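Starting off, we have a lone chain in the form predicted on its own, written out as structure tokens.
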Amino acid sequence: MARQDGFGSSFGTLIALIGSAVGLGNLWRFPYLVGTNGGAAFIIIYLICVVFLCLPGMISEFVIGRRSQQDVYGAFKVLAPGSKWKYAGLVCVLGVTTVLSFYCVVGGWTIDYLIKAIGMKFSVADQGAFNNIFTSVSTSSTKNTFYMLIFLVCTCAVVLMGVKNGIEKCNKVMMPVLFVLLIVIMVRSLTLPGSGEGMKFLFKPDWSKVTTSTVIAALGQGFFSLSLGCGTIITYASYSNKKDNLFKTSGLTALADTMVAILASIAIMPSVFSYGISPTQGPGLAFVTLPYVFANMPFGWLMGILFFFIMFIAAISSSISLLEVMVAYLIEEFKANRMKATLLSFSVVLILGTLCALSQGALSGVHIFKKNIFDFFDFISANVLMTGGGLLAVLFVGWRLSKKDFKDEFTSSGKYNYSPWFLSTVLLLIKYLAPIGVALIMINGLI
């Protein structure tokens, strides 16, 4: 059955997924891992990841939605009558519903420090202070609580105005705005004295620093950013035209993607460089270092601003996918209108927000396997969720589906052509490799 509510355009479903897929991850993770392992080597390692194991992930999930037209849920459902496989769907939602009650408070912090950036916080010279600052953000359970609401709220407001007029419209107003000012940043950032040397750090690969992990990290850094294996780009794909080129529009947002971690990239590693600090700070590159090189930089005060204003779009651009996936859901599976679907969505994220919000402050003595209840709901969804669910995604399209249903998705019902080697290649590292790589994430994030 078609969707009443689905994307206006091919250009629409493409500009949401890249949505989905362009997070946080994308300027905070993925600089920190280029420093972390070795600038273009790292690069390099990733966009073949990308490429021979993430897209064909990919592609199997946006075959599932399309062909299904349903939610992710009543996907399995439709294509695999009467079979288990419909559990694999709500894996799906419950990896989304863990993803996005942690990374509620994360986008919370994102308001926080855009109006510290508006007010002039961050115009002290010590590093030590950005240190405090930061630990003060995340362990305050008032604002924790307070920014993680305003967030889902803002988050909602967006689903509750349908696909085509709230998600599409959304998209297609903060991804070019992202695109703009990550670049008036990079500009800037090349301009300082000195960022020479963080582009030849970024383009001249350092293969002494390749190891195991780094392959794994690259890995896992590809299928988390795509948004792989938690049912958002089923979701996307069941709202989009069956006319519309899959691997173009598959291929095209793994390449926007990659474009934003790249870039976002340059905008950050000569700034780092530019003043002496090491561009292996980790995940507190973007909330402690960058606020640092701010407030140090002439006009770095504006920079802060665009910077963490971007931020907030490329956050909550992907906790919009999340929530459609459980609105999705509860609208198909329980007959629930949109108004009522989101409500009902919005109050279970609200609860186990707030205990991700207050659990490094008042529930910090909290501990599930020893970790507080934030951490577990990363770890959790993670390595068991998102992960099983990616697993099971390309398993299901590689050995359950049949060949001449994939082949009929993937071609658009044979509008467009493509070649008997190129399809088998494809189905090739649906069937192999890809499982192989989903393994790898999840064993090693268990392990």
Second form
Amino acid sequence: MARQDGFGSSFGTLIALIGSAVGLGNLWRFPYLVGTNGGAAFIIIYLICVVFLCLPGMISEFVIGRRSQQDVYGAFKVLAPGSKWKYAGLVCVLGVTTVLSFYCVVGGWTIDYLIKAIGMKFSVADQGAFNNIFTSVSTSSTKNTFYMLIFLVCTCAVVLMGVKNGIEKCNKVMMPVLFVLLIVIMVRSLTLPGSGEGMKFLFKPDWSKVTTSTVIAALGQGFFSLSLGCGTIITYASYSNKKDNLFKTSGLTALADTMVAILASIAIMPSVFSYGISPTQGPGLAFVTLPYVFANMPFGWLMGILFFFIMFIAAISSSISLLEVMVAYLIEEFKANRMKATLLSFSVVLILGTLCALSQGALSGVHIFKKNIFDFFDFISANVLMTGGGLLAVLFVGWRLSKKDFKDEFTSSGKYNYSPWFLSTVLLLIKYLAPIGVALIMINGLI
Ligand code: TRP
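Alongside the form predicted on its own that was just displayed, please also present the structure of the form predicted in complex with ligand TRP.
Now the complete complex, all chains and molecules, led by this one.
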């Protein structure tokens, strides 16, 4: 079936891919992982993982999506007719559903915090008070569910408007705004007295903190940050133009995503050091440490608003890419229209998202494999579905797709020329290194 909707230009595709990649992973997860894994050394390992393992993964998904021009399930069905590969598409659909369910809850926190920042609720002076704020935000059943719902409705509204008029247009506004505001916060952070210590932490490697688990954490983070393993790249690539330069688009997406992660760390670490706080707070870094820092710095009120605003934008631009995987699947496999497909996806995510939202409140007694529902969803998506989907994608391109088809798609049917050794290297990474890397994250996570 010919597609009626798609991205309008190669720039539109690129900005949407960047929107998907740049998310809570960059502003929330990356900085706290840098903080708990020894700073610069983690960043260097992360960069190596992105280039040699994650980028090949992204290229694989791009090839699958653009070659087939189908939703995740249809993509494997068309490229490997009559085989069981189509179930890889179902792993992706299941993956986005679980990721989206807890992602919406954290997205809801960004709205809650943004409202608090605007209402000057961060003027309390001691750090303990911020711990209490975070605890009350993450354990309140009603608030958690309410803000999750608002976040989900915003996500659905964009997806409902379509690929070109909704997803592409919104990203074209949101991404530049995010970038500019991030620079503003970064400048504020760097001009605080004592910020140099934070920069030293970020750029002078201390290798003594590096262990195997640092490497695995870096790899897992790269995977999550580049939106791999759940078919978001497959779906977005299927809307891209056959003539676009696939390698350039993937490379620029990875570059922009990494840049935002590093900029976010520069926006955060120098201020944290400037106030003499330890960077090793973990997941609470953005929601506990930072509000405290904002409460104390000159212009901190404004910085707080800007920071939680960009967190919200980053989260929305990623959640729309997750939802679009479900919507595209329903539209193409069940011939639903966009309205029906979005409503059905909304209902499913609303139910699962509510379970996640209640998991630290009303449903805190419910445990699956000794984890509350939120943590279980996080665990199962990061260690089974996302890694499983990512593994299947690289294995498919490396071992099932013919070398000729790969080359044809990678070069846009010969429009772009690469030397044979370069093509072979990329294929080698996809065939061997990427699957081994992903399998390692999977095994490590499961045990
Ligand atoms: N990459 C996004 C982030 O950094 C999250 C995200 C979007 C994602 N799509 C995904 C993660 C698909 C895994 C799979 O926050």
